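A lone chain, given as structure tokens: the form predicted alone.
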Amino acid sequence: MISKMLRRARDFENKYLPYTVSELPKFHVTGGIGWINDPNGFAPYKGEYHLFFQYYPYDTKWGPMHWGHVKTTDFIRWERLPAALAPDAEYDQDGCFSGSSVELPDGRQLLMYTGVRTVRRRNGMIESFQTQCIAVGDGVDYEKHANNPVIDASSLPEGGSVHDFRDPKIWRENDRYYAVIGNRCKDGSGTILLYESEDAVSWKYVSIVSSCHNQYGRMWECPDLFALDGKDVLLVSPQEMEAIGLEFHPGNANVCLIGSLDKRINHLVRESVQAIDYGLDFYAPQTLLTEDGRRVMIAWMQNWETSFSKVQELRFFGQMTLPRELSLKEGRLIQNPVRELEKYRGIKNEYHNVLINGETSLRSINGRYLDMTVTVRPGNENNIYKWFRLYVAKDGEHFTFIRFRPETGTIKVDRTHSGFPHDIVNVREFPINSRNGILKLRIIMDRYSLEIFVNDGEQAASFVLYTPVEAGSISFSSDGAVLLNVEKYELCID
């Protein structure tokens, strides 16, 4: 049964979505209208891949959270479906927060999410109570379960907080259901809890998978736990992160913990910790396992610190990253664009062994919808270059540049002149695995976004750009001799 609140959201979509088509990216998911943040329910269902997201259709700022809904067969073309959830029950009256989905044995789709209810105390303080809820449906319409909430404060371990208890990631394994959920524990920092169920309705607490102990931020949101290339990987999104060198930047961050899950106590034994994405706009990643065995990840290509800065004339706010294939190499997370993107490559322009020492541009190397690989190596064996820069989304006033210094092995991305109407954080620098001045960059651009993949996916960095779409020039510069290879494809997605 569709509630009045959900019907209102769907009617609003039907009325206004046709007006926003010309504003939207070509192949990055948006809500179409209004606000989106975290990806939710990213999972296969009946031969397709569904993606839900935190959604407020009525404004381009955060509001009472609904779930928007799209689906795809190839991660590039997305079909928009009606809004799936609205905050229309007592236990979720202040928001249907983030969660996940799974296909049930009977062919239905189950959504698991955090229901939020706030209470104002006599002293004026407002407290948020967060519980885990489920809804079941056919891929379009969903009915909230009569037993909601299915996980509440009664199952929290000692010291767990009902005020910070959210973002369940559910999966099915060996005829049982499991879910990892973010929580704040007695020391005030984040912890990831594991729950187990036979029917996805009655749940029991199992263990603490991993805890923060105030080392990597505080509250850990949006956990995702999965096996990858013989290891176990836990993705989390910390709040209140402090900078740690150039690996972790301050604010709302992203962390990948790699190790082995001790099955006796269901605890992750860490072997390494790294950032997932080194850009300014990446949060709340979620993964799925494809039918052909690939682990694919998508995330909110935005950041809470910059979410107030937007182009006023646009009727949507927020977009997702391009889905990425994950793997491990020498103990580090590797990520590259899904291979399906290559099917949408159009005209190819390429150059080989172009010697530059200064600034240059190349004929037909331009545009804002592109898949471009740039390889740089020293042009002088006896005197390595000091720096190399790549400028994109450029006109007489705007540009974004990517600079590589081989001596320090660092990349700096600066979007200061990228069309933002407010003074926000616009510069990010991060270390890479430098190889004698040799660098390979893959650049994906789609209207309002720039995604960078370094050295075949050893690092990724995501950035929102608000440069006018007409600003499509690209140029290269260096201090010292550089040999340059460029392979650029136009991306053709109608």
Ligand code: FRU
Contents of the next structure:
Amino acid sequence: MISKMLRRARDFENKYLPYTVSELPKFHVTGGIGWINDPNGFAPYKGEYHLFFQYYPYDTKWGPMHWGHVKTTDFIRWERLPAALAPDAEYDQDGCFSGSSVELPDGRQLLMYTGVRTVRRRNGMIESFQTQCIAVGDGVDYEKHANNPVIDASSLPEGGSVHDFRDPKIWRENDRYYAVIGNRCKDGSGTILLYESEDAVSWKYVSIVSSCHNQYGRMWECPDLFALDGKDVLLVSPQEMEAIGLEFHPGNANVCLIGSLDKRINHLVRESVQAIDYGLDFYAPQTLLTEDGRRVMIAWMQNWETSFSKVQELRFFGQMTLPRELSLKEGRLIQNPVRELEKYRGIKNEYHNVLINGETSLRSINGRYLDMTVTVRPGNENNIYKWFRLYVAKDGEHFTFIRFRPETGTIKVDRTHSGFPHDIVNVREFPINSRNGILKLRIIMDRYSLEIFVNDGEQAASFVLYTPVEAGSISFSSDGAVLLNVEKYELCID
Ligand code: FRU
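Would you generate the structure of this protein in the form predicted in complex with the ligand, following the form predicted alone above?
So here's everything in the complex, that chain up top.
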């Protein structure tokens, strides 16, 4: 049965969604209208891939969380489905927070999410109570389970906080269900807990998979745990992170822990820790396994810190990254755009061995919907160039640039002049694996975004750009001689 609250959200969508279509990105998921944050329930179901998201349809700011819903067969074209969940039960009356989904053996789809209930204490303090809930449905309509909440404070390990206990990521393995859930422990920082169940309804606590110990941020949100290329990988989104060199930026950050799960105690033995995305806009990633065995990740292409700065005229706020294929190489995470994007490549323009020294633009190398690979190498072996810059989304007033300095081995992206009408953080710099001035950048652009993949996915960096779409010039600039190869495809997605 559909509650009044969910019916209202669906009616609202039916009424207003037709008006927003022309202002949306072409291939990045948005809510269509209203606010979105974290991806939820990203998983295969009946031969398609479903994606839900934190959603407040009525305004472009965060509000009582619903779950919005889309699905796809190729990660590029998405079909919009009606809102899936509304905060309409006592145990989730203040929000259906993040979670995940799984296909049940009987063909139904199960959603697992955090139900939030807040209480105002006599002293005025507001306390949030977070429990894990499930809903089961047919891929469109979902019924919340009579046993909800299915995991509550009674199965937290000692010292675990019921006020920060959220974002279950469920999976099925050997006929059992498992879920990792973010929690805050006694030292005030995050832990990732593992739970186990035979039927996805009765759960028991198993172990602490990994603890923050106040080292990488504080509370850890939105965990995801999976096997990848012979290792185990844990993704977390830490709050209150302090910057560590150029590797981790402050605030709401993103961290990938790579190691091996000690199966006797179900604890991750860490081998390395790195940032997932080095851009300004990336949070709460979630992954799925495709039928052909690829681990694909999607994330909220936004940052909580800058989520108040928006374009007033737009009726939607928040978008997802382009889904990425993950792999490991030499102990590091490699990310590349899903290969399905290549089906949408249209006209190709290419240049080889263009010598630049100063500012240059190249005929037909422009646009805002594109997939472009730029390879840079020194034009003079004896005197390596000082810096190379690639400008995108340019017109007389606006530009965003990517600058590479071979000497320091760093990339800096600056969107100060991209058209944000707010004074926010607009610059991010990060170290790359420098190879004597040789650099390969793959740039994916949609109406409001720039995603950069460095050296075949060794690093990825995501940025929201609110530059007017007419600003489509691209230019190259260097201090010192640089040899350029450029291969640009228009992306044709209607
Ligand atoms: C992460 C997060 C989650 C929570 C959701 C609420 O961005 O804070 O921990 O479930 O957003 O919308």
